[in-house]
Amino acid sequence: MKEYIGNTEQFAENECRKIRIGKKKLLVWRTKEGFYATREECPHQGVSFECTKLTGTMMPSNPNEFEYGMDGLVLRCPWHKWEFDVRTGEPLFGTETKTIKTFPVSVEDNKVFVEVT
């Protein structure tokens, strides 16, 4: 089911907007790359991501090298700092197997839609 959730200007970059469709609570994120929707809670212990800002993270690199990447695409749990890719819901760097449920988002004529099944 595709639901209209607002116009593009109603979403600030790197922040989320909480929406509810039926019984599902979602967070819709606007990034430099586009819009993404995730489940509201961390799959680890259920804390809400609502007040979380998207960040980047330290990327795998050689010893004594420090590379920052994925700026504005990392969703970090406020309790235990687990990190997920907001685009896919996948945990970063294979440290965990739990994923965040994601939902397809589309933009048509500045109107944002999320698809919930």
Second form
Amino acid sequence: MKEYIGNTEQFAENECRKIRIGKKKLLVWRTKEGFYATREECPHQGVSFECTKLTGTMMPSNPNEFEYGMDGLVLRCPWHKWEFDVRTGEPLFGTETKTIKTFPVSVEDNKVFVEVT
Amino acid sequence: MAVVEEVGNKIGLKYIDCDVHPMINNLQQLYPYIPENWKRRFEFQNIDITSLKLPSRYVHPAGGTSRPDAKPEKGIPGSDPAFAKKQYLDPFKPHKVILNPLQPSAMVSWTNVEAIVTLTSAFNDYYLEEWTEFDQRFTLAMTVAPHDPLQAAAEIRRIGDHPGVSAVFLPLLNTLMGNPYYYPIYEAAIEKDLPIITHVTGQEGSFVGVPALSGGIPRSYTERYVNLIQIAQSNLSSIVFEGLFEKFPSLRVAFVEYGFSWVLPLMWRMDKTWKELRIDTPWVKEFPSEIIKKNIRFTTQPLDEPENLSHLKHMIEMMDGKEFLMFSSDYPHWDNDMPTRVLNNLDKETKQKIFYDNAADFYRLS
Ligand code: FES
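Okay, that's the form predicted alone, but what's the structure of the form predicted together with the partner chain?
Following is the full complex, with the preceding chain placed first.
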């Protein structure tokens, strides 16, 4: 079911808003590519991602070279620093098998909806 | 016994021993392989290469690092290939044994690079002629002098194609193996399709310039013996996190005489840390444990012997050790593990891999 969760201007880029739908605790993120929703808690030891800002990461590179990429699309856990793609909830570069559950988000006439299944 | 007849030895398996130590009794044995001017210089210096005991902090408490019963009629244990053949090769019947000479590796604590390079070459030539030509089951891990990687690379190119050479023995300085300092050595080894092995040199923690031991200076031989694994641990982390196999995908590396029971917890820690801090070394593109299993090998001696030996077996299973462990005896040293007496509780496939397949592949000896 689609739930209205606010207007676009209520969301800041690279940040999230905490949304409660029934018993579900979600975070809705605004990125330069659009809006995404994830579960609030890290699949590792359960810390809330609420205070976290989206960031980029160091892409797989050659020895002793750093290559910054995925700017604003990476959710890095504030505790043990596991990294996830905020768009899919998938861990980056095969570092983990646990994923973050994600939920579809849509925007219509400046209104943001999340679909909770 | 049927098995004995099949493979012709008491182990019931064709096997390779990755760690046997040949020695010389005196420097004069090397003279045929040393240029005249250097010979004169060594004579002037009256060098006795066989005695590194005095300056060492860590002298064996029971008088020697060799088996007393391995002493030939003349000379020190390990100095006579005919005796080694009689005492070890003929009764045990290994397919091949890798000779890892320790006297040249002990020169890591010296500072005169030209002398070290000259003697290292002489040792290599001596062992190729006196041992590998004496019995083709002997095959040499040729020593290089790490003090000058370019000259070390030249030595690999000089004799790397010799049929008696099966590896490059890199004694370590206090520079970790992932460091670009060693790259010329790795490049030459790859060019000759030789693996790099590194082995305890006996100099660790005794001198400036050789690998230091962590945390402080141990007081006794025993303390240091137990702590030597630190050196392999640091070098293993360095190799993995410096991305050495990204740089040299075909490089093969083995840690010899560092045991292996420490590898499992270190792999766990490396994997966990990579998961958390991958951005620090983004060139590491897969789990460190996977990199280790693919590219690095560990020899078995000195085996840890828990009261319940099945615990060791379980540990080998837990670490997938059948993929990367290689049997070694350390003959003729005091703490040798003889092939008929150890790792007997492993299943057939694991034993086959650890005693033969992994080494045959690593040293290209099949
Ligand atoms: S709680 Fe998120 S990585 Fe540990």
